[in-house]
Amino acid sequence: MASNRGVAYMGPGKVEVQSIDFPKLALGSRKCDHGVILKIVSTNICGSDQHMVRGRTTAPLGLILGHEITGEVIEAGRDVEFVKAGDLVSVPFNVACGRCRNCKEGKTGICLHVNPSRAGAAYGYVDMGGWVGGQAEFVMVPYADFNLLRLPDKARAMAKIKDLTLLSDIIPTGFHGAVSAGVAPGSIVYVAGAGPVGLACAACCQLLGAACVIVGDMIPERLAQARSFGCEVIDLRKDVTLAEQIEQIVGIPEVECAVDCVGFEARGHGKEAGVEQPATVLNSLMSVTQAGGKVGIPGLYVTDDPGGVDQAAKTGNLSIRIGLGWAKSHVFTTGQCPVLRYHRQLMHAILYEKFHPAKAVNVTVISLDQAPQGYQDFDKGAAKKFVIDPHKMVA
């Protein structure tokens, strides 16, 4: 019988590689003729995974993690028409049926048919439909014809796999944040957070033609990584307001648009650096975004946070200064990125050398057995995007 291994969440701060079932073309007791089984080529550790591993969600013990998946098709269901065994494919982290009202409108992050609890699903994630994650050797992907992006010219794709592996989540997510914020040629934009999504977003802002991309964080190594590809940076540990630091860069204390790439584990700035304040980023972005500006919010906010700083935060209730945002006529865009809306164009940008996201986010390849250490290093703020290579296929 074929074997499989995957990275399992085993409690706060603990993950381990376990033997798990080899995937089947099945959904419970019924066949999944629209699905495929993939041999994982690369699968990435995401900041969203880290929220679960820190114990900041209601994730069940034993959950197989991983929603950023690139793989080779080894078996296709009877009803799959457009991908075949041997194809190299990128898997959007959104599980989407392609048939419901939302999918037909391009809102694949909130598919109505793939999660009995609420709209929207993802692989290996809490409250997202119970789909087995892809930090493994093999995984099953449903609705294959609709979801999968086939990477043309396998040899050419493998030569750029460190970039293309990012198409499953953080590059489309960063791009979605930038587009939602209205980034365009000549824009001045502030990106909160220099983790992998923030760095990906900053690179996407440059791809969209932004004149000045400012990235704020508290970890010097991450700020250095942002600076390495042409971003201006703000050290939020300094006892100088965000507005004052922005003014030092662009001459005025505001930007045209902003993106929150931090989410609910945000921490205070200046003297309060290190103190968890989950509404800090949202409130600071409203303070520095010009009237009429847009704020993209790809950073994760959850409905249940057992580790919240107070009773309100434990149920996702934050002290957001909405009156300021209202007075400035701000536009806010939240929620999962609909990866299918962007991934083909971003693939072309990579293949035609217009975009080098692996360099921007500092892709670092590790083995499946090194995943627990990768999680530990990432939790300490490493300026790296850890990419797991379970079959030693990544050059």
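Having seen the form predicted alone, the form predicted in complex with a further copy of the same chain:
Only one chain is given; partner chains and other molecules are left out.
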């Protein structure tokens, strides 16, 4: 039991499965008697991992990746009261203490006690507190009573594990984007990006009762995936403006709500397709969102981007058409999703068969050893959400 293997970042474009330490109830010298050790049941590759793997961050070599974790508790620290060995649990990607001002307000994405360098932490991510990632066989989760969501009936949960594995990040993240954009029954929404978060967001918009969900992307397979569960789609490779394409669908060149599920590695549309234009999504959302609308921004924007298109972009400064947003009284909500605020109710929606996100994002199960291949395929734009199954419990 004391062996462990995990997916390591070994330089731009390179990830490897390596033998790694079996987790302890500690982070360096910091004791974590409030933590548990999990045998990982499923752990997903995330688009934000790709930013590191593409070399767009300062992630150190050897960093163990993975922040989308579902597992079974095999050991609980002495201070853990309400989670027990044997429990099947979903782990929010945000590491949170449950004891600081922000956690008490439900802002677990910006916990003050888990990252010495800034508010907020995550597993297996650069600058996010040094917590070991979970694309592995085993992982340690601190503040287990606070963070973990127990999946109530193991057999019933395992039958839906491909859906439930998405509770650790992309479903709540997509939901947070939708909620921040004001999506509600009857909404007409545009979701920028049909990667896993975009598709998850589109599915969440439907769960929230949206009347019409439009998804834009430049990869035909991803658009087909969006269409498969009832979304309208916009092919951004076409040399037709986004507004015109929206008008063809809904009769007017505007939507009520918009969500940016792309972030800073955005590329130009139409004739400029393929050229990195980091503010293009934000600016296009201002142009197509009606006055009074809200823009949810779960897509990641960073403070430091060694590969930025210009000097400003390298420090996270983008040329944003704020004058237009202001004229339309837009509201912009940014930041990491506080998973804990949403995961319990989304679990209910899955368990009661109201909501089928695995189909929406095309969950594809792979072994731990297939992770490097998964990263490559995902980077090429596969319309798949790769779920690693390190103990062959899912497949």
